[in-house]
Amino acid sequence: MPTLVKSPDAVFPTSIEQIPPAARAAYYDADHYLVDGEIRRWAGERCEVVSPVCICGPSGPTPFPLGCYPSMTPEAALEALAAARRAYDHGCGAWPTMSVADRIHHVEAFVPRMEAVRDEVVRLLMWEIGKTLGDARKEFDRTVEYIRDTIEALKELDRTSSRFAIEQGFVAQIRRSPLGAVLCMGPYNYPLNETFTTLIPALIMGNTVVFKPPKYGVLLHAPLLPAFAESFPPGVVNTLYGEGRTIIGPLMESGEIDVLAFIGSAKVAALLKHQHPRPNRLRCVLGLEAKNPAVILPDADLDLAVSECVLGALSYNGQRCTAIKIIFVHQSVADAFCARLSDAVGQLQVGMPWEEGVKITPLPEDGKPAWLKRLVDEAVAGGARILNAGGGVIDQTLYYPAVLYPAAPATEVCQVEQFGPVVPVLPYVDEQEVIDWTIRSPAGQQAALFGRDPRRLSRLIDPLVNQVCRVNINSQCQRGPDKFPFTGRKDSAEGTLSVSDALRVFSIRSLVAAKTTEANEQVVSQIVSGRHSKFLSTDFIF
C-alpha cells in the first residue's frame, strides 16, 4: 500500500470502537510511585498524557486522552533518593553485600511477574509512543531476553572471579563491587528496553536504583511496580515521575548520586554531569545522539542497499539512534540507487500501530512535524528535492517521510540528527568526502558500507573504526545481538553498553590480598571453608 496522502478519516479511526478490542485502549491513572519497597498513591497534582494517535469526532483528529502520572516536587524525589542511599548503606546495606547468587534470584524472581503483565506494556508502547503492534511485542521480549543474558553473564563473570591468584608472594582475590546509588533515565523510542539495559545491569551487581521514565513512554512502567515491590528489597529499587527540570536537577546537585546512566541528548548530559558537586566521584554511562551514514559504493548491490537502508532510515519512523540518518552514494549509481529508495519508501504503509503491515505511524513529540518540515523547507531551498511522491505531508500526529536528494551538506539536515522519518542523501565522486564529513561530525556511533570490492570497502573500514564504534558491512546500523559492544565515540556515548560491558561498567574491580604467610594462608583458608564472608568465596554458581 503506498503512502499516498489521505484524508484523516481514512488513517485515524473515528471512534474506539472502530479499532480491535485487543489493541483499545482506555484512561490509565497511573497515580502511583515506589519508594522504599512501598508503592504509594500520589496526592498532588499530575501530568496528563495524550496519545499520538487521534480519534476523529465532529471536530476532526483529536489525540487521544490515555492516561495521568504524578508530577512530582524536589521533596518527593529527594525522599526516593533517600531511601536508595540507605538501602545501600555506604556499601553495608543488604543488597550491595549480598551473595551474587542471592542477587541474581531476586532478578530471577522479577521475570515472571514483568511477563505477566506483557499484554498491558505492549498495548502503552503501542498508544504512548506510536510504535507498532509487533515492535511493541518485540521491544517487551527482547528485554526479557536481555535479562536473562544478563543473568547467564553475571554467573560466568562470577565463575572466573571465584579463583585466587598468587603473584609475587601474595594472594588475592579479584571481584567486583557495586559503586553505590544509581541514576537512570531512559528514552522515549526504546523506554522499556534501553531503560533496563541500564537498570537490570545497576541492580543485578548491587547497587541500588533510582529510575525516572521519560516523558514519552511513562505509563507503561506502572504496570511493573508490583513486580519490583515483590521481587527486590525496600530501597532498592525506587521510581520518579514528573517534569525533569524540576525533580532530576535537586538529585544532582545533592552529589548523592554515584552513577548517572542516562540516555538522550548530549546537551542534556552535559547540564546533569555540570550540575553535580563532586564530578569526579560520578561515574557517567551516557546514549548520546547519532549521525549515522550509510555509503553506496559504485559496485554495490542497489536492491539489497535500497532493502537495509529503508529498514535503517525508516523501522520505527527513524526514531531510533541507530537509524541511517544520512546517506553517501556514489555519484555513478546515484539516478538508480535514488529512483529505487523512493520507490521503496513510497510503499511503506501509513496507519495506526495496531494495523497489520503498517510502517509509518504517529510521532509523540509535541512539535516534531513542523520541525521536521522545517529542515525539509531548508534542504530544498537549498537545492534538494522531495522524490517521494507525499514525502514531507504532515496530518496532524503523522509525517509521511521524506527522500532529498541531493541534500547539501552545510543544511541542517545534513548536520544535526532529525530523529524522524527524512532522508537527506547527498552524491559523492570521491570517499575522502565520506572520510572527512564523518570526521568533522561530532557523533561518532555507526556507519553502513555497501559495497563488494574488498580493496574499496577497506579503504573505507580502516578510517571510519577511528572515528566510529562500529562500521557494518552491506546492512544497516543496529545495537543487536546485545551481547555485541554498544558505545560511540565523541558526543555519542560514555561507556560501553552490552550483556557483559554492561556488569563491569556499573561495578569496580576490588580485590582482598594478603602476603603469602603460613598465617595468612590458614586464615584465608578458614574463611573460605567455613563461609564467614560473601566476597572471599570460592562458591561456583550454576
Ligand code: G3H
Given for the second form:
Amino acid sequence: MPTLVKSPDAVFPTSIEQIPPAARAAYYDADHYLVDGEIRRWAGERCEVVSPVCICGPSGPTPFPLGCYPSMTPEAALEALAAARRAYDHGCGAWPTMSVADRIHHVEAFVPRMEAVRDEVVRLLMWEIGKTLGDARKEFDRTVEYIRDTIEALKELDRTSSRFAIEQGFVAQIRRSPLGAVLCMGPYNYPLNETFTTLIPALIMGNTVVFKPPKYGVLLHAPLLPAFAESFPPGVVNTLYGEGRTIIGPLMESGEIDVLAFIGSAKVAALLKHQHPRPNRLRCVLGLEAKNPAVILPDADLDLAVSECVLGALSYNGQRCTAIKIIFVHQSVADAFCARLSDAVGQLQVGMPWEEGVKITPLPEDGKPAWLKRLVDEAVAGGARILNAGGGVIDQTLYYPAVLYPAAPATEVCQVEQFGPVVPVLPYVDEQEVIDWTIRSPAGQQAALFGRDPRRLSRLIDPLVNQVCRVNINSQCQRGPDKFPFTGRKDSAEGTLSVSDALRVFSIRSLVAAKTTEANEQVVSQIVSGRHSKFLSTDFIF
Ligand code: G3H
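Take the protein just shown as the form predicted alone and give its structure as the form predicted in complex with this ligand.
And the full complex, kicking off with our chain again.
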C-alpha cells in the first residue's frame, strides 16, 4: 500500500475546535525567566514561536502562532551567569557544600512539582516540535524515571565513598566534588529529556546551572519554572532564553563557564569551545552528530530487519541522533529487503501529533522540507530512485518519508546527517566496504547489524566496536536503557552519559588524606564522630 498523500485540509486541522480539547493549543506568552531564585517578568523584546502544525483557513494552511518567550540580551544572560556563580561562590556556597543527602532532598522535592505539569509540557511538545502524543508522554516519563534513577545512583556512589581507603601509610577519604557553573543546552528533538539528562546530574553533584532551551522546544520549559524556583536555593538554577548567537557567545567569552554540556551540532560545539578564553579549565560534555549505519547481511531475518529499520530510521521523523541514517544491504537480498522496506514505509500514517497511530508529523525546523528535497533531488540525479509512492512529497511542514535506492555513496544524503525522514539504502558485496565506510565517516556513534551467522556477525562486530560506541544486533540503534553508556567517537560525542556516568562527568574526585600517625587517626576520628565536616564523614545514605 503506497503512502497515502492527503490534501492539506485532510491532514492539517481546519480549525482549533476540530482538535480534541485535551490537545488544543492557545497562544502562550511565556514572558518569564528564572534568575537568582526569582521568576522575573521579561519586559524587553520577545521571540515568536510558530508551530509546525498548520491550521487550514480560507487562505490555505498557515503555521499556528503558538506563543513567545524572552529574547534576552547579553547583559541579562551575564546576570543569570553571575547568579549561578554567586550561588557556587567558588565552591563555598550553600549548594556545593551541602551534604549529598540534603541535595537529594531538593531534587526529590522537584519531582512531584514537575509531574504536576506533565499534561501541559506534553501538549507543548506536540505543538512546538511535532512529537506524537505517545512519544511526548514517553519523553516526559522517561525524564522523571531518569531523575529517580539518578538519585538512586548517587546514593550508591555516596555509600561507596563513605568508607576510608588505607594505602601505603595513608588514610584517605575520596569523594566526588562539583566543578562549578555549568551551561546546559539540549537539542530540539528531546528538548526536555536531553536537557535534563545533563542538568539534573550537574545539579545533584553540587554544581550551579544556567540552562538554555534549544531553538525549538522553548515554551515547554515555562511551566517548570515554579518547580525549579520552589525546589532549589536562589541561583542554583537559572534560565536563559533568546538567540543562541546573542546570549551564549558572551557567556563563553566571559571565561566563567566551568562545564559546557551541549547536545547539538559539532560545528556549534567547536565554536563554543573556542570562544572560551581558558580552554584547559573548560570541561565539555557533548552529544553531537551521528550517521549510524544499519547493515543487512545475506541471512538476515528480513521482516525483523525491516521493522527495526523503519523504527530506527523514521521514529519521530528520523529526528534522533541515534536514528539509522544509512542502510547497507547485501546485494543478494537487496531487492527483497527494499521491496519490504518501501512497503512498510508506505504504510506509515502521516498526520497530526495527537492522532492515534500517526508516525510522520510536521517538522519544526524552518526550511527543513526544502533542504531534504535538495538532498533527495541530488541523490536521484546520482542514480537513486524513490522507491515508495508518495515519498518526498512536501505539504507545508510535512515531508512524506522517502526511501532512496541505490543511493550513491558520494551523494550528500549518504554523507551528512539528514535528521529527517529520508532513508538512503546502498547495496554492498563485501562487508569490508561497510567497514571502510565507517572508518571514513566523521561520525562514530552506533551501528545496527542484521544477520544470524555468528561468524559473519563477529567479523563486523570486532572492527565496528572500535569505530562506534555501540553495535546493536538485530535491533535498531538507540540511547536506552539509560543505565547503559551513551557516547560516541570522532565528531559524535565527548564524554559518556548514562545515569551513573553523568554523575562522574559533572564532578571530580577530591580527597582528604593523612599519614596514619596516632595523632592523625585521632583528629580524623574526632572530625567524623563529631560530624564537623560534610566531606570527611562516614554518614550513610539509606
Ligand atoms: O537524539 C538522540 C537521543 O539521545 C536518542 O535517544 O535513542 O532514546 O531516541 P533515543
